[in-house]
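Below you'll find only one chain, the form predicted alone, shown as C-alpha cells.
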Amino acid sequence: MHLTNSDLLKTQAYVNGTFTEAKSGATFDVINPYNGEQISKVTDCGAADTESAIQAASAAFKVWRNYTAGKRARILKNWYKLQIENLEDLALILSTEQGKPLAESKGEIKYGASFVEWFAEEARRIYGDTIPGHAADKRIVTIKQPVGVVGAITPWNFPSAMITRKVAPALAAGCTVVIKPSELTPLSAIALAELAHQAGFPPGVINVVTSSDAKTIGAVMTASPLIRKISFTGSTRVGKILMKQCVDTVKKVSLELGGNAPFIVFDDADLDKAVAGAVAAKYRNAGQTCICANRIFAQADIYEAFVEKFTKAVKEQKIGSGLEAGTVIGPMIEEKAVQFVEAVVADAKEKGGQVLTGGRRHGDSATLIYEPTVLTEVNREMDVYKKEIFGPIAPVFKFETEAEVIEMANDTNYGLASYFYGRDYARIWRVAEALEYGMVGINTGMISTTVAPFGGIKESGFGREGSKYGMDDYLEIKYMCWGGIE
C-alpha cells in the first residue's frame, strides 16, 4: 500500500498519547478481503491494556472537561482539517482493509470528517436554562456537563465514520474516549488516532484499543465504573449483551443496531428515480450497511416495469477490486458473511424464489465477492423477509394497497431506516407517519447526513447520532436551586 503520508499506517494501539504494544506482545493479522493477502499485524490488546486505557481517559477527563468550549473546538477543527488533507491516504487504507470501492471510501472520509467539523461548532452551544422559581425566594438554573469517560465500540462496515460520529460529540461535550474498533478494520482507527495526535489532543483524551477479542474488551468496558457511557454500533444480538452488562454500573447507553429496511415503490412514483434510489439504497458497500434496503416492495400495477428496470440497472454494476476505477461491488468482509447470503438465497430458491440476476459468487469459490442479486416470487416465509441480509441481495415483493404495504413494512422487530417513492402528497404524509422507523427517506435512497439525527426504534436501538441532538447522550443536566433570595 503506497501512501503519501506513511505515518498513517501504524499498527499499534494508542493509549495515553503513545502508540504502544500490548502487554502480552500479542498481535493479530489484518487481511485484504479482496485478495486474502495479509496487510499487516496489529497490536492485540487484552483486559490489562484496556484497563490502562480507561485509567488514562479518566485522568485526562479531569483536564479536558475544564478546557473552554472554544479551546476544545479549535483542536477538533485541527483534527477535521487533517482528515481532509489526508483524504486520499485514509480512503486507500479504508478500501484496502474493508474492501469497499475507493469512491465510497473517499465519501466516507468526507462524511466522517463532517461530524468533527459539526461538533467542533456545537461545542460552543451547550446551553443551560433559567427556570421561573417555585417560590419568591427561589431561583432555578440548569447547566449541562460532560457525562465522563465514554467507551465507543465500532463496526467494520464504516470504520472511519462510525468512530468520528461517536467521538466528535463526546469530545465536544468535554468527555474523553476509549475506542474499540473492529478487529477486521483496525487500521482506519489507528490512522485517525495518529491525526488526533497531530491535532493536539492532550494525552489520554483519545485512546484506541485494538484487539481480536471483542468479548473481553467489551466486558472490561461495561464493568468499569470509570466508564460512564457506552456507545455501540453493531448487531442487535451483541447490543443486547452489552446493555445487560451495563446494568451493574448503571451506565448511559446508546445503541445503533440492526435493520430490516423496507423500500416501497408506489404506482405513481417516478420509476427511473425509484430504480436509481433502490440501487443506491441496496448495493452500496456490497449491501453491508445497517440502513441498506432489505425488502423492496413494488405496487402491482408497476411491479413488472420496476423489476425490469431495476434488474437491468443491477446488471450494469461493475464488480471487482475496490481499488479499480469504476468498481461498484467489491468483496464482502469475510467468508462467513458470504456463506450467510448464500444460505439466504438458497432458502429463497427452496421456497419458490426466482433469481433474475446474480445468486452466486463472482469467479472462483474462494472469492468473497458475491454478485449483486435480484430475487422475485418471494414471500413472508423466506429469510429474505425476516432477516437482515447484510449483503447484495434484493428481494422484490408485490403489494396491492397502501394499508397492505405499511403492515408488511412494519412486520419486523427492527425500526432503523425505511424508504418510499411516490407523488401523492397526502399519501406521503400518511405513509411517513405510519412507518415504524427512526428514519424515513421519501423519494431518496440516501438519508445519511451530519445535520440530521441518525438512529432507530424498537430492536434497532436508541439514541441519536449527528445533528444538534447528537450531543445529548454525552451530557448530564444539573439542576441548581438557589434559596434565600429576598
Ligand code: ADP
The other form holds:
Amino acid sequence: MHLTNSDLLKTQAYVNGTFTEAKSGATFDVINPYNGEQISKVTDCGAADTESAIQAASAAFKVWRNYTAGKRARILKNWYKLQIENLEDLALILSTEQGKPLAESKGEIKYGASFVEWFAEEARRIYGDTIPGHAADKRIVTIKQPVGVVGAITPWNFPSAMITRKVAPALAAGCTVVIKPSELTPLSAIALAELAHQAGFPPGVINVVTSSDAKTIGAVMTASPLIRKISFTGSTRVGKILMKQCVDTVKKVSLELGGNAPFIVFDDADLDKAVAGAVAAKYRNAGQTCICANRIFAQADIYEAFVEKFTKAVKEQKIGSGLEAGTVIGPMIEEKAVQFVEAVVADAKEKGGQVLTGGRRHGDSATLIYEPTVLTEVNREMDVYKKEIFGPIAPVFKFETEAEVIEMANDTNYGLASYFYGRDYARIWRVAEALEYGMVGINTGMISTTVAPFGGIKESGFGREGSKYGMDDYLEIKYMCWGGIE
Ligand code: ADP
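Same protein, different state: after the form predicted alone, show the form predicted together with the named molecule.
Full complex below, order starting with the chain above.
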C-alpha cells in the first residue's frame, strides 16, 4: 500500500495516548478481501488491555468534561481537517481492508469527517432550560452533562464513518471513548486514532482496542461500572446480547442494528429515476449496508418495464478490485458472507425464483465477488423476503394495491430504512406515514447525511445518530430545584 503519509498505517492499539502492543503480545491478521493477501498483523487486545483503556478513559473524563465547549470544538475541528487532508490515504486503507470501491471509500471518509465537523459546531449549543417554577419560592433550571465513558463497538461495513458518527457527538458532549472496531477492519480505526493523536486530544480521551476476540472485549466493556454507555452498530443478534449484558450496570444503550428495507415503485413513478435509485440503494458496498434495499416491490402495471430497465442497469455495473478505477461492485467481506448469499439465492431458486442476471460468484470458487443479481418470481416464503440479505441480491416482488404493499413492507421485525417512488402527493403522505421505519426515502435511494437523524425502530434498534438529535444520546439532563427564594 503506497501512502503519502505512512504514519497512518499503524498496527497497534491506542490506549491512553500511546500506540501499544497487547499485554499478551498477541496479534491477528488483517486480510485484503479482494485477493486474500495479508495486509498486516494487528495488536490483539484482551480483557486486561481493555480494562487499561477503560481506566484511561475514566481518568481522562475528569479532564475533558471540564474543557470549555469551544476548546473541545477546536480539537474536534483539527481532527476533521486532518481527516480531509488525508482523505486519499484513509480511503486507500479503507478499500484495501474492506474491499469497497475507492470512490465509495472517499465518500465514506468525507461522510465520516462531516460528523466531526458537525458535532464540533454543535458542541457549543448544549443548552439547558429555565422552567417556570411550581411554587412561588422555587426556580427550576436544567443543565446537560456528558454521560461519562462511552464504549463504541463498530462494524466492518463502514470502518471509518461508524466510528466518527458515534465518537464525534460523544467527544463534543464531553464524554471519553473506548472504541472496539471490527476485527475485519481495524486499520481504518487505528488511522483515525493516529489523526486524533495529531489533533491534540489529551491522552485517554480516545482509545482504540483492536481485538480478534469481540466477545471478551464486549463482556469487559458491558460489565464495567466505569463505562456509562454502549453505542453499537452491527447485527441484531449481537445487539441483543449487548443489551442483555448492559442490564446489570443499567447502562445507557444505543443500537443501530439490521434492516430489511422495502423499496416500493408505484405505477406513477418516474421509472428511470426509480431504477437509478434502486441500483444506488441496493448495490452500494456490494449490498452490505444496513439501509440497503432488501425487498424491491414494483406495482403490476409497471412491473415488466421496471424489471427490464433495472436488470439492464444492474448488468452495467463494473465488477472487480475496489482499487481499480471505475469498479462499482467489489468483493464481499469474507467467505461466510458469500456463503450466506449463496444459500439465500439457492433457497429462492428452490421455491421457484428466477435469476435474471448474476446468481453466482464472479470467477473461481476462491473469489469473494458475488455478481450483482436480480431475482423475479419471488414470494414471501423465501429467505430473500424474510432475512436481511446483506449482499448484492435484488428480489423484485409484484404488487397490486397500496394497502397490499404497505402490509408486506411492514411485515418484518426490522424497521430501519424504507424507500418509495411515486408522484401522487396524497399517496406520498399516506405511505410515508404508514411505513413502520425510522427513515423513509421518497423519490431517492440515498438518505444518509450528517444533518438528519439516522436510526431505526422495532428490532433495528433505538437512538439517533447525526443531526441536532445526535448529541442527546451522550447527554444527561440534570434538573436543579432552587428553593427558599423569598
Ligand atoms: P456484522 O454482521 O456487521 O458483522 P456483528 O454484529 O457481527 O455485525 O459485528 C459488529 C461488531 O460487533 C464488530 O465490531 C464485532 O467484532 C462485534 N461483536 C461481535 N460479537 C460480539 C459480542 N459477542 N460482543 C461484543 N461485540 C461483538
